[in-house]
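One chain is shown next in structure tokens, namely the form predicted on its own.
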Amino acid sequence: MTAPVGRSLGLLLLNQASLVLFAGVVLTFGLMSPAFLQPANASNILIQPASTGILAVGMTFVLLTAGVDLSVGAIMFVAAAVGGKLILGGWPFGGVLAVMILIGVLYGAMNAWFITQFAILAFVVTLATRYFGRGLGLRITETRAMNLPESFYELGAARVLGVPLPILVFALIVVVAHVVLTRTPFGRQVYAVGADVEAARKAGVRTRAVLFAVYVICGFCAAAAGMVALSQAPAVSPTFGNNREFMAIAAAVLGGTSLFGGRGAVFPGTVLGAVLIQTIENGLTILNVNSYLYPLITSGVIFIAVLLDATRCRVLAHVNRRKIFVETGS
């Protein structure tokens, strides 16, 4: 009776993963500087992972079939850089907003039609595009940095019945994506695609137009996030995106979505694993640890969650076997 118990407790903690390792840091931050648990710095805990959370919500629907985006930090790059230029060409807001969504739709779109009309890898397909989108980001910016006008920086401190727009904006997306996740036939094809794409075709799912709708997504999110962060800081700098990819991916695994498709959830999942990783980076600014170190934190990070998704998918196909054993024997 043990080991099955002992089973079922680990199981418990894997799944609740992040939220012990949420704890965990704000208790660890917390003794360490009492800054960290002022309702102030609470409040920017919030504030800031918005673009990051958004960048992994269109992550977790790529993660569930399966798959990875890699180019999505070049996305929210090219759809800044053409947002900034269109934006310092005197556009007003909404076009700009309509044209750098269109960017990551057809993005996102370029991905899937290449992912699956040729069947390659989308690790590949994406790492691809993600140079190419940073080199094409770098020619429409020419390498500079361009300042954005003070009245952009006014939108994203902007606040709507005293919720701040960065936030109404994510939430807005995480409660579509979860609806559509689990309440649509669509979010039920997705989740079987990722469990098992030739058992999802024989049932008559078309696993090709899944596919294609997920990228589409993420690119989609993708562009989001760019304005997000554009208006949480308005500058479309040479860096601006890099390597926010593997944010995302953290983010969505800690959250206990699985890298190997079908499983996880955009909420609570994603969302807490995307404050998790902020709360971890604000609590590394208050403790004025060295800004070389983050890059070494940042990886410690991701390796944990796809550590801790490694250990939950062995664990699960422990249990499920054993299941099959105990049926199969009576």
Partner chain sequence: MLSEYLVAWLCLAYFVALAPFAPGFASLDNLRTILAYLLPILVVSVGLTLVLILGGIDLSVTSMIALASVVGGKIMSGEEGWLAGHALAVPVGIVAMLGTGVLLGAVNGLAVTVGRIPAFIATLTTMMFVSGLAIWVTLSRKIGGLPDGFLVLGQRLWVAVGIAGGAAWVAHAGLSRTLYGKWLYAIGHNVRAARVSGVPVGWVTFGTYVVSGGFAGLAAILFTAVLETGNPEMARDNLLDVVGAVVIGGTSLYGGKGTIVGTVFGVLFLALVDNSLNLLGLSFYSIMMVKGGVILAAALVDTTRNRWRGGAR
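Mind pulling up the form predicted together with the partner chain next to the form predicted on its own we just looked at?
Partners and other molecules have been left off, which leaves just the chain.
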């Protein structure tokens, strides 16, 4: 491989499309506003994506098996609504936490049961349970915003060894997810199932169990994301978690996870995707941009990233195409 330097540099940049884009975004905002590059803001850039990021980690597991979970926003909502009710009812914090996580896990298990037991498309199952969950959440909150006690807010600002709690939770989940995906039999089997379910079954992988597990993990992450979101803005509004699933999918895809399964990673991929999305919002806030423009700019950047990724795949496919003979002399 002795491609000209310019071309291999171009390939390198294309290969790291989301990283390059991230650098571009940071640089742009940094030039436009010095406040953006202040250390205080750096921690903001890490805190803000925690909730979306955790959601996207769970989504990555599901996408890796070539599935999709459209119900994560609804799970977030149901867990937060129940959690909020219990807090207001005077439950101890630990108990609330446990109940919320349990809800996420059970909800994921419900999705998983329909998908694995009846072989219904994940898209359809989670579409249905998304409806169900949003309806249930609205019923629990009686379609009113539920404000939680101030103590919750302190939780969001709390620090352990100087690290804000949301970042800590996010980091913990990322590390565990990364290790599980790269170092455990289950993790490698997730990749195998995503590449080819039938072949994985023939190779002795318990494919149903693997599929079941990824939706449970996704449910767990959704509940955790709901908790982190509550700690940052302690209120459960009727739109809590609405359309977050799309943000989570976008973050995972930005990080290089394929919608067709078998390809992608939590770290750095998905984390980078989530941070990129949130950094844009952060920068726009600092620049005092009209908040109506946020979704326009965010989706614009996502579009560019996706387009770059598609180009990269095409170029790489072209470069890696099997050569029948090696050209000599040129």
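Predicted, not measured: the structure shown is a model, and the values here were computed from it. The term rigid core refers to the maximal set of C-alpha atoms that superpose within 1.5 Å between the two forms. Residue numbers count along the first chain shown, from 1.
After superposition on the rigid core, displacement of the C-alpha of A305 between the two forms amounts to 2 Å or more.
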